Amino acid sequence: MNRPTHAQESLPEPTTQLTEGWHCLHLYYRVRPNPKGVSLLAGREELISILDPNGPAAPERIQVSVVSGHRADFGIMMMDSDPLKLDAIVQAIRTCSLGEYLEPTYSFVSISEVSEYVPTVEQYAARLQHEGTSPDDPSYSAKVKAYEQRLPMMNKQRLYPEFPNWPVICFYPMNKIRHPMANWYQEPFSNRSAMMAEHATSGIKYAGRVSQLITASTGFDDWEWGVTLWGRSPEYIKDIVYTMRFDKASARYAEFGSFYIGYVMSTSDLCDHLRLT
């Protein structure tokens, strides 16, 4: 019998979890017309049972919208541990009574994660200090502690997010670029560190306004990224992605897929929208 070496009893177990963070999965559906006369009354109820919140196959994340313009009418936001619970809700929309009616038009797969350019409070300290804030200055010990205290609070949000019960939601994926002169990932970390601070400090004017998440999609899905952005009201989304475009990381390393612009509501109340009776 072959005993197993000691580097492959070191190796973890073959799991679909990650190690930390949560699997991510957008969906864009279209409605096909129905014939004539077709009651999908039944159907809707079944659809509203799907995509129930509180059911007991929902993931621990899920939020529907409709969505403006003609790519899709309507779009699903779920996160999970597990995969495969993301993926049977899919697989229960496609067989219910409405799934021939109704036509997946884009997905997007991620994970969520904490970027690497978040700083640790060292890293927070010694950025106070290079901008002109000394050790012996009050402030920098009262910033250094309460970066410390938001820290975890923060990274958890990142990983495990709440999704905010704001009207207005907006996906769009994103790439770093490769051009042979503007290539991100021949930038050195500190330079490439910098410029996501600048980058987060744009996007931190519009606290209570805009709430964000950036999922990864390297290796998952044909972007690197997936941008979700909550707004109270329409116009913060259009503000919060025109003054970030000024920022250095994405006025000359960024390019972005297509715009999804949705509004956030119930899903009984998106099947009266979509006329589903």
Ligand code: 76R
Second form
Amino acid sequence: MNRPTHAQESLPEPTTQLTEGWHCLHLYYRVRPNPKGVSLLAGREELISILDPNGPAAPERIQVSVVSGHRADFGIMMMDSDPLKLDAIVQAIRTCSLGEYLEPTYSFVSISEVSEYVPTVEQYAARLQHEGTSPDDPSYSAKVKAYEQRLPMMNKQRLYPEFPNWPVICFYPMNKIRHPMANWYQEPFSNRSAMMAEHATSGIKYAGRVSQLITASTGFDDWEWGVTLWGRSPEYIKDIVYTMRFDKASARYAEFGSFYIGYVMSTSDLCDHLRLT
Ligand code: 76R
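With the form predicted on its own already on screen, would you show the form predicted together with this ligand?
Zooming out: every chain and molecule, the one shown earlier first.
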């Protein structure tokens, strides 16, 4: 999370938009009993249209998933520059004819960001040297150049991400702890940065198998970050979360909330699965 330095000269226009990045909202619902067997077909069509990624009120990104376990029956994840566009979806769901059959069970409010631990080109070059690559080595300038070319695209994916079309989605909130004996926020930046570099190295090994989106939530929700992971298959989610438990940044400093594991599908398949008939 970048600690901002605010220029004194001019105040920006009041706005609900972010300077960079999008608002993010994770929603979880449980389907309520329908003991009288009221037909839900009309409500189902309303829900499909509310969540239509190509609909007139659609946010920039929206994805639904069936959630395993009793914590929720399904989840919705969405992102947009306008927080009220995201909230409008919440209100549309609540007031549609299916609304009374959908019990909200959890939500998580956050925003996208470029972490302060993403190395700048200069920091990346310094790290290469620190790891023993001499600036005279031809691989040094090739690596620095490649990073320089990759960085803008990587930052775009962090701020305005495409959601991977993979079948498995996992969400959980997390904090870095402030225990007197292990306080992340009292570690100097250099230590935190080194721990996050170790963390990133263990994450990169899952490239192509797991895609991650870290959204920031200090001031927006009860936890400091939301972790959204998409998996090419379910075991990669288990593997990466387990592997990271050994990274110092997680082993010593992380605490986690509830985990939501889900399976991505279209809203119409989701309605079939949830027996909204
Ligand atoms: O964004 C980047 O790829 C640069 C390196 C990187 C940063 C800065 C990175 C890489 N992460 C960063 C920041 Mn991460 N990440 C988590 C979790 O379960 C756990 O133990 C932790 C939950 C996972 C699974 C994960 C995966 N990361 C962060 C931050 C913000 C810290 C801050 O700003 O103060 C958190 C909370 C966090 C947590 N991380 C990666 C991954 C993976 C898979 C990568 C490699 C990504 C890639 O290069 O494709």
